[in-house]
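There is one chain below, alone, in structure tokens, taken in the form predicted on its own.
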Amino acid sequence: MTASSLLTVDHGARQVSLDVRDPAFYRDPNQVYAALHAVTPTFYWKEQKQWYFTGYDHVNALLRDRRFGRQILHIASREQLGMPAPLPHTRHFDAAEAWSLLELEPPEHTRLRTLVNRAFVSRHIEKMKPEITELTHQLIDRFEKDGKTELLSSFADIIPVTMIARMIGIPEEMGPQLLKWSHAYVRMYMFARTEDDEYAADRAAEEFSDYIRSIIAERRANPRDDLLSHMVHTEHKGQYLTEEELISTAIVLLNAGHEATVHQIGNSVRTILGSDHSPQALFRDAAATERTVEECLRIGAPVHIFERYALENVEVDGIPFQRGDKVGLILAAANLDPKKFTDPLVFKPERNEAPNLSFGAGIHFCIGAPLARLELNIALPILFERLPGLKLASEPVVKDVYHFHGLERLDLEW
């Protein structure tokens, strides 16, 4: 099945029909992309409801506008924007994400991120680096003998849940509960999620902030060397978060701090093997790594879409919008604009073309995107390095969601 026959298009109108519960959609997503930027880069798709952007240009400009905003409801009420009501069966995670990171704007935005943001500048997380080599090898010690592994439970699920607990001060023994957790909660910002979902993610909220409550209560009594007591006592302008305020902080930079990283460390290895180029020559040296490091995740993005509301009546593209529309900025497919990157679908590691944007850009840049970076960077050369012979045991399994892309299994052997 070719993309353009999963698409039905309106050019007049630059209407789309696309059904993200087609396996031949979310398996290749970038077939899809290239087949919009050829026919229509800004878009209405119809399922959905609203408009997306897939230029480059656009998406870069749109992350930046502060006409466009993650929150509405600062600036004006339910009633006068016509929003429905919250769900009663997702008050739990509706808590959990009141004080996200992710989801507010300024001034609320500027206290909490300066406040975390210490621990994420890139001169902190270097000094994880010897901390993230020496996992990374005692992994691969586990089923090196083996001659076979799925990668993503041996491996990629269990790096940067590790660090990123370690880095807030979550035993290390939580991680197989912090990834239930985040599985379920992360469904409710899937496309076509379901009333299941929305329960599963709402329990997967309680049972996660009930936990992270009483985590908090320990560092106030006792405070450590880690983020959370850090973000417990210190003050900014006078002012202590506050217990929902660092729930919500907690619960995101979990969340934020392993889910995707496990998603690209798979999507990495994935492009790789499916490559023509030599591991050995990729990772020749750290400057090669990186290079090799920005081009998956430029073709391999573990997150597509990033929303945002309209917070005054503008015009983009020809296009106008009210105060409270959403619009959608699709990253991955901006990651691919021919008119940015030769050959976008290709992979080049050689390339010296734009940044990719699968981190985002503006206030929301992903504020762990120093740390996921250093984690593929020492991972994947010496995953290579300690296994020449990696090669694919089977297909990869493609998760069935969108707008996250990722593996469900990674079988390798050598």
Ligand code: HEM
Given for the second form:
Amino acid sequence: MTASSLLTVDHGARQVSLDVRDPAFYRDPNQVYAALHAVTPTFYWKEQKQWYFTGYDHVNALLRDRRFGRQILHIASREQLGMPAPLPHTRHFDAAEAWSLLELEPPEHTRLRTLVNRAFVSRHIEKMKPEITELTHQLIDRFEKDGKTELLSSFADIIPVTMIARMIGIPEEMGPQLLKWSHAYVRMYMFARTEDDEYAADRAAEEFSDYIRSIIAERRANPRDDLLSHMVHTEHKGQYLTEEELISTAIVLLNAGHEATVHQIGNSVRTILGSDHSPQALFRDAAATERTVEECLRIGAPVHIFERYALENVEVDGIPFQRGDKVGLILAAANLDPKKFTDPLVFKPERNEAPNLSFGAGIHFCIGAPLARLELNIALPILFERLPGLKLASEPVVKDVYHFHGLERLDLEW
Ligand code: HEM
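Given the form predicted on its own above, what does the protein look like in the form predicted in complex with protoporphyrin IX containing FE?
Okay, now the whole complex, with that chain kicking things off.
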């Protein structure tokens, strides 16, 4: 099936019909994005009932445009906007999200982000290098002699959750439980979620919050050298974070801190093995490794769409938006814009073109980008160096979800 046969396009109205549950789409969305660039980079997606942008310049500008925000309830009420009331069965989820960085706009966003950012970037990231290296080797030691492995469960799942848990100060043995909570929780962000997903996410949010609350109490009494203790005990302009703010922040860091990185490790390995480049050349030195990691992020981004509310009436690319309208920004498609990238569907680590938008831009730019990049720049070269004969044992299975893009399984042998 060709990409254009998955799309029904009304050219004049720039309307597109596209089923996110069609495996031909979610298994290879890049083909559809290329077709959209050719016919209508800005389009109204009938099934989602809103406008979407795929053009690099539009996505990049909208991420930074302060007339748009991730939140709108700071300037208007639900009644004014005609928004439905919150669902009673997602109240724990909503409470956990209430103070998430991803749900806030300035001034709250600035206050929370400043506090986390300081600890996050400057104090903790670089010093994790030896730990990430050691963990990567330990994991490979476990399966090297087997001659085969399923890389997501034996490797990709473990590195990001272990690192973010250590950084925040959650005991490492909680890793498997954190993964369970997080998997249930992030179903809320998927297209075509079911009511069962909502109940499961709410249960996960309740248990996750209770657990974080107990750790906060411990750190209040006995601070350690970890991010949670830092958040509990640091004041910003004379104020401490509230319990709710601490819980939301810890949860968003734990969830965002591994889900995307897990997929990115899997997607990168798949991209490299599917290319005709030799891993030795791709990872020959730090600069080549960095270019390889960035090109994998461009062509195989793990999270495809982020949304914004129009905070005022505004026109973009000839489309008039009313205050409260939502727009979708397809980051993964912007990374394939033929106006910015030559042969956009081809993996070319040597390219020296626009930076990829996989970590976003503007005030919500991924706070974990330095950590995710460090993990990828350390784990990928070690994997390929230790297992030089690495190859696919079977066709990788893409996860049956959208707008996350990752693998269900990645069976490898060497
Ligand atoms: C390859 C891995 C990752 C990708 C592709 C990714 C992608 C993104 C993107 C696109 C955004 C911006 C969302 C928007 O503008 O609406 C974002 C925000 C965020 N990310 Fe990441 N992320 C990754 C890893 C991480 C890690 C490791 C952490 C945590 C340590 C993290 C924590 C966050 C947080 C807290 C935000 C919200 C920031 C804010 O709203 O100010 N992410 N991420």
